[in-house]
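Presented below, as C-alpha cells, is a lone chain in the form predicted on its own.
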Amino acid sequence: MNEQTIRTTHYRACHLCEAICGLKIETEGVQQEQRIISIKGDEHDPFSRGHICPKAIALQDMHDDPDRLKLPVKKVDGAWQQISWEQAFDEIAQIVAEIQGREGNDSLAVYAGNPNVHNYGNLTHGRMLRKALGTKQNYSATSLDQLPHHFAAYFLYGHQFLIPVPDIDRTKFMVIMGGNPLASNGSMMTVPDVKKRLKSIQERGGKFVVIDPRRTETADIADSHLFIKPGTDIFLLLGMINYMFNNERVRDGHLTNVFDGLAEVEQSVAGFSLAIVSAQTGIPANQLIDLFDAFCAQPESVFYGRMGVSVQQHGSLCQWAIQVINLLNGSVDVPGGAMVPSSAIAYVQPGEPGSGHYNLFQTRVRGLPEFGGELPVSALAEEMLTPGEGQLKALFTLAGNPVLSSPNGRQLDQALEKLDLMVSLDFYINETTQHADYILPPTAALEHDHYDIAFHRLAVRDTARFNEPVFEPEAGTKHDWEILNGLSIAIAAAKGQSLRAMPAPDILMDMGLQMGPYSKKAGSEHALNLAKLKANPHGIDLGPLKEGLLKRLCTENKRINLAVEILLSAINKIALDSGHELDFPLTLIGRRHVRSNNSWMHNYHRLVKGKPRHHCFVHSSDLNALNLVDGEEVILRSRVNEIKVQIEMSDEVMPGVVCLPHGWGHDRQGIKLEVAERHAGVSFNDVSDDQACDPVTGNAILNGIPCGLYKLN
C-alpha cells in the first residue's frame, strides 16, 4: 500500500429507508481523493445489529453517480446552464416577489418529497422557506402515503406524532394487515432485521398472520396469510370490533377509564355482521373467527396496518379501526402490544409543537380538507390546471418526484407545463424537475451529519445515533439546510422582509437531546447531548418501549375519546360493493421491493440490474379468461389513462387482481438518467386516479384501483 494512501472506518446509519440501519463504512485513497471500498452492516449497533439490506450497498453508486448534480443550473431556451448560487438565489427571489405581488401568496405551492424526512437538514429547515413563501399551499408525500395514521393519532391522543408502534420485540400475536415489512423493512415502524425479529415470535411460541390481497415475501413465512379484496379491509376491521362487542372480548386494561365513547363505537358497528364481512373480504366466516378468537385471547397481541390500507378509499377510518382494536384489546400501552416511543429528540407530550389540526381551510376546486398545514396532493394539478381567483403560478418542490408518485401523474406533467415559475431542491433530473426553471442541487447524504429525527419517534426500541459525514463536500456545494436558509432570505428581502437564518441542525440537535426525556437535566443516567453521540459512533442503547401513554395524552382532557364524529358519520356511508363495473373487471394493487424506495433509487445499478421488477403480476384463472399469455404486452386501462405493461403469470396475487409495482416510469422526454432510462418501466400513477380520494382525508387512492387488462389491437 502506498505510504500516502489512508483507510478510514466510518460508522453511521443508513438513510434510505425506515429501518435506519447501521453501517460500517471504509474508505481508501489520498486526502480529499477517497473512494468507498466497503460498506457492511455495524454489528456493533445495537437497534440494527449488523443486519443491512441491498439499498446500503448503493450507497457508493448514489455518492459517485455522474448524474448528480452538485451546482445550480438555470434553464435557458430549452437548455440547462450552470449558474452560481448568488445568481440563482436572487433571480428566483425577484421572480416570487413579482408572482406573489401580482397574484397573491397562495398562488405558489410547495411541495416535500419523501426523501426529505431522511434529511434532517430539510426537516429542520423547511419552515424557513414556507415562512419566506407565506403560502397556504403546502402539500407532502404525507398524503400518497400515511396521513391516515397521522389523523388517527390526532384525535386519538390529541398529536399527530404519538402513534403507537408494535412491540415486536414481545409481542406474541401480529397481525399485519396490508403491509409487507421483509420488502419494505418496516413503514411507519422503524424495525431494522425485521425478518429475524417476526421470526423470533414463532421462536417464543407466538404467531403472526398476513392479511392481503397478495402472498408477499412477508406472507410466505408467516403462520398464515388470509387473501382479502382490494379495499374491503374497513369491513374486516369495523366487523372485527363489532365482534369483539358481541362476544364480550373487549378486554379492561390500564386505559380503559380513560376511554370516551364507547356506546357510540359499538353502535356503529353493529351492522357489521360476520356474514357481511365474509361476503365483501371473501374471507370465509370460520377463518375470520379463529382470527379474532387468537387475537384477542392473547393480551400481548397487536394489529399493524400500512400502505395497503391507508392508501385505499377507507384509509382514515381503517388506521382508526386499528387503533380501536388495539385499545379494545388493552393493547395500547403494555409491553408486546403498540407502544409509542420515546425519543430522545422532538418527545412527544403534553406542549409538544406540531399536534396538529384540521380542515382549518380546504383546496380552491374541489374543497379538500388540510391536515396539519397541508392540503392533499391528489389536488395539486386540478389547482395549477383550474382558471380562476387562486390558481396556481409557481411550485417549489423540494427532494420530490410527484410525476411519478402522485395519482394521474401524467396530468400533473402538463399541468407543470403551465406554471410561470418552478423551482426544484433536487440533485437530478428527473421526470418533475425536468420542468424546473431552476434546479438546487443539495450535497450527498454521505456528505453530510444527520440524525433520524423521524424514525425514532417510530422505533420499535428506544435508541439515538448521530451520523457524522463521510466525506468532504466539495467546493461550491451546499448542504440543503445552507440552500434553504439563503433562498428564504433572498425571497423575504425581495418582499420587503427580513428573515434571520436558522442556526446549523447539529445545534438544533444538541439542544433538542438536552431538552429530552434523557437529558441531563430532565435527570436521566443517560445525561445525552451531541458530544456524547459522537463519541458513541455506534449509537445508544435507551432499551425497549416504555409504557407512560397516559402522562403522554395530549387531548384537551386527557382522555381518549374512540366516537370520533366525522368518521363515525363516515361508518354510516359505507356502501357494500357490489361487484365491478363492466370495463374495469380487475383491481389495481401496488407492490413494494426491498431494492427500492418509491422512485429515487432506480438510478442506481446495483439496485436494478437482474430481473425486471415491473411487470404486472395476474393470476393464471384470469389469463385464460381474458384469452391472454404469460409474458405479452398488454393494455392496462383505467378511468384516467391507459399503459402498456407486460404481464405476468403469478398465483401470489388473488384471482380478480392485478398487481404493478410503484415509482417506475422512466420514459419521459427530458430525461438523462443512464440507469433509469435503461430500467423505464411503466409508471402506476399514470393509471391511479387524481379525483378518487379518501373522503375523510383526502388522502390518495393507490389501492384497489378498477381496471381492465386488453390485447393490443
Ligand SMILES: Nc1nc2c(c(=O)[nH]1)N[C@H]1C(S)=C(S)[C@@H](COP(=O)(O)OP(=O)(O)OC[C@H]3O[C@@H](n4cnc5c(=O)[nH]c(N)nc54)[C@H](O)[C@@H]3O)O[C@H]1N2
Second form
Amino acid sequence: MNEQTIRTTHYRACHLCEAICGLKIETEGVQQEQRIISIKGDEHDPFSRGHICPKAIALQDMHDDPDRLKLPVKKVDGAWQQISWEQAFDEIAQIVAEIQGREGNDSLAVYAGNPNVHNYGNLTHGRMLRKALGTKQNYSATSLDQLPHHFAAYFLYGHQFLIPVPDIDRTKFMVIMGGNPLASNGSMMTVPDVKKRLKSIQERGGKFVVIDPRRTETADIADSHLFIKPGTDIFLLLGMINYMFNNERVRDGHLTNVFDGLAEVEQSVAGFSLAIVSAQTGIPANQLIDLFDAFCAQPESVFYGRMGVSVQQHGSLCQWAIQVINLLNGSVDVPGGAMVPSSAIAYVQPGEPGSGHYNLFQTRVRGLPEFGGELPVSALAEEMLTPGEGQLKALFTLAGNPVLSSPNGRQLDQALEKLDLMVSLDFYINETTQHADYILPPTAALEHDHYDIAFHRLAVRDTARFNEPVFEPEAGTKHDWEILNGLSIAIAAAKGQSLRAMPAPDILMDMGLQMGPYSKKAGSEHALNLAKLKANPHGIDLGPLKEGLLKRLCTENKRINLAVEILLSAINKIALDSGHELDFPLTLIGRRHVRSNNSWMHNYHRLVKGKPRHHCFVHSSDLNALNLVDGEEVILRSRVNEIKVQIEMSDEVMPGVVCLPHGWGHDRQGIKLEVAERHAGVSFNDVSDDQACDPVTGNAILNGIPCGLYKLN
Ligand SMILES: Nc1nc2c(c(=O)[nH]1)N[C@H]1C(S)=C(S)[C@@H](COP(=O)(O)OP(=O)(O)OC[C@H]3O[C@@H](n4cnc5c(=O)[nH]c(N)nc54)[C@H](O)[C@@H]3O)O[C@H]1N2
Ligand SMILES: Nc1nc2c(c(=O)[nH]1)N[C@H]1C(S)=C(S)[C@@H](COP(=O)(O)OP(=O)(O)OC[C@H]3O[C@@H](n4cnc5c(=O)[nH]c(N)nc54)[C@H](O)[C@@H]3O)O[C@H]1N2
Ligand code: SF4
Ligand SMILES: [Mo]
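The structure above corresponds to the form predicted on its own; please give the structure of the form predicted in complex with the named molecule next.
All chains and molecules follow, beginning with the one already shown.
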C-alpha cells in the first residue's frame, strides 16, 4: 500500500450546530496529501447514535474552499495584501495602543459571533484578548439570541448558566414554542437525532405540541400544532400561569418550599383571562384549555421555548414565564421535566465569578443595560455613528458576521467603514470582514482538536467526548487560540503591560475534567481525564440527566424567587395588540433550513445546490388580497428599509405572516465568496429594526417585525 492509498478512520464531533453529532470521517493519503473520502454518522457515538445532517458533509467543502484565508491579510489602498503574523500582531498592537491611549479603552469594542461557542479554543482564550483590550464595550451574538435564557436563569437560579433543558428522553408531554428542532437540530437543548427522540415520546404514549405561526417540519410530526400570532406568546404564557393558579393546577413538588413570590406572580397575571389570551393569540379558548390541562396532568411535562419566543418583543418575559410554568407544575429538576445537565467540566459553583449581573452599566447613546458584562448588539452601530465622548472608534470581530446577523445590518455596514481600526478573526472576506483593516484567519475545523465545552452543558444526556484533529494544520497557520494568545500579548506589550500566554485548550480542559463531577477526585467511577477521553473517541456516556438543583442553586439565600421585580413591572406594560400601522399590515418572521447555517455556509456547493431556499413565504389569502402572484419579485418594506424578495406562496404560514430566512444577501461588492455570490438572496436584517428591542434586556427583535409587501414599480 503506498502513501496515497493509506486509509484512516477518524472519529470526530461535528461542531457546526448545537447537536454535536459524532462523525466517522474516512481519509486517504497522509499529511498534506490527505483527503476526505467519506463523512458519515458515527453509530458508536453513545449520544448521537449515528445521526448526521447534510451540513456535516459540507465540512469537506470548508476544508477545500479556495476562498478560505489561511494567512493574515492587511488592507492597503483598498486591496488585500498577505502579511506575516508578526507584522499583523505588531501593527495591530501599535494602533490599538494609540487609539486606546488617545480615546480611552472603551473606544474599542469586541463583537464575538456564534462559532466562538462551537470552538473551545475561542472559549478558553477569548478572555486573553478581553484582558489585553480592557474594554467594557463587549458585544456578542448572545443578544441576538439566547440572552433571555441567561437572564431568567440568573434571576431564578442565581447563575446565568444554570439552565434546565428538556429531559426529552423521559418526558410524557412536551410543548415546543417558537423552536423548529427538525431544521435547527435543537437549541439551548443539545439533542442529536431529535426527530427520533421526538417520535419516541409518541411511541411511549406521550405527546408533543408545537406552537408556531408556521406549520414547520417539527409541527408536521407533532401530535398537534397551534398557529399563534407572532409576538403574542406572552399572553398565552401568562394566561397559562393564571389558569394554573385559578384551577388548582399548581403542584407541590420538591422545590415548592424554596419558592418565594408566588402571591405576587399570581396577582401580576390575574388579568390574563382565557378570553384575552384567545383574542390576542388567535388560538380558540377550548384549545388553550386542552393544552393547559394536558400539560398539567403530570409533572413529567416540559415547556420549551426557543428563537421564536426568545428573540421577539417580550423575549425575557417569555423565557421567565416558561421557567415559572415548569416550576409551578413541579417539572423542574424532575426526570421527564426540565433538568440541569451535569457537564463533565465543572461549572456553576455558587458564588463563582461569571454567574451574571445586570444593568451595572449602560450603553452611552440609548442607555441599554449590560448583562453579564455584555451590551446589546442592537446598540453597536449607533455607538459608532453618534459623535461625542465615548464614541466607538475601533472594533474587533471574532467569528461573527453582524452585518448580516444583527438588526438594521445596512446601518452597521456603513458604520464599520468609518472606524479608525477594524480587526477580524475569521477565515472569510465576507459582508462584515470586508470592512476590516486586518483579517487574521484561523485553521479550519478539522485541523484542530475539539471538546464541546458549551454544548455538553445544555445536553439532554450527560456525555463527554474529545477528538483529535483530522488534518495537520498547514505550515505557518495558527489556531484561533494561538492567534488570541499572540495578539493579546502583543497588545498588552504595546500598552506597557505584560500578559502570559495561556496553555493550550486541551490542557485547560484536562484540568477542568479532573475537577469535575465525573473525576477521580469527585469519587466518580468514570474517573474522567483527557487521557481517558482520548482512549474513547466515540465519547463516554455518563447517563441520563440528574436531579440535584437544590444543591446547585446559586441564589444567595438558596431559594427561588419567582417574583422578579423588573419582570413583574414589565408585565404591567404589555400592550394589547391593536394592529399594525397601515403601511405595515403584515408580520415578518424568520426561518431556518437544515442545509444552511446562519450566514456563513452558503459558499459550500454541497449545501446550496438545488432549489433556492431564501424565498419569502406568503399565505395565499395575502397574495390574493395584494394582487400578487406566486414567484413574483416584490418590495418588502419595514420601518428601517426595504428589500427586494421573491415570494413563494405557502400555506405553511398563517395569513398575515410572511417568512424569510436570515443570513443571506451575499451579492455585495468587496466580498470574496464565489459560490455564495451566485446564490445571493437578500438579508433579512436589512429590514429588522435596531431601535426596537426587548425593553428588559435590549435583546434584538428578529421575529414579529411589522412590514408590508409592495409591487415593483
Ligand atoms: N433575522 C435574524 N437574524 C438572526 C437570527 C435569526 O433567527 N433571524 N439568528 C441570530 C442568531 S441565533 C445568531 S447565533 C446569530 C449569528 O450571528 P453571527 O455569529 O454574527 O454570524 P454567523 O453567521 O454565525 O457568522 C460566523 C462568522 O464566523 C466565521 N467562522 C466560522 N467558524 C469560525 C471559527 O472557527 N473561527 C473563526 N475565527 N471564525 C469562524 C464565519 O466565517 C463567519 O464570518 O445570528 C442572529 N441573527
Ligand atoms: N440548519 C440550521 N441549524 C441551526 C442554525 C441554522 O441557521 N441552520 N442556527 C443555529 C442557531 S445559532 C440557533 S440559535 C438555533 C435556533 O434554533 P430554533 O429556535 O429551533 O430555530 P428557528 O428555526 O429559528 O425556530 C424558530 C421558530 O419560531 C417560529 N416563530 C417566529 N416568530 C414566532 C413567534 O412570535 N411565536 C412563536 N411561538 N414562534 C415564532 C418560527 O416560525 C420558527 O419555526 O438553531 C441552530 N441550528
Ligand atoms: S445536526 Fe448536522 S450540523 Fe448539527 S452537529 Fe449534527 S451533523 Fe453537525
Ligand atoms: Mo444562535
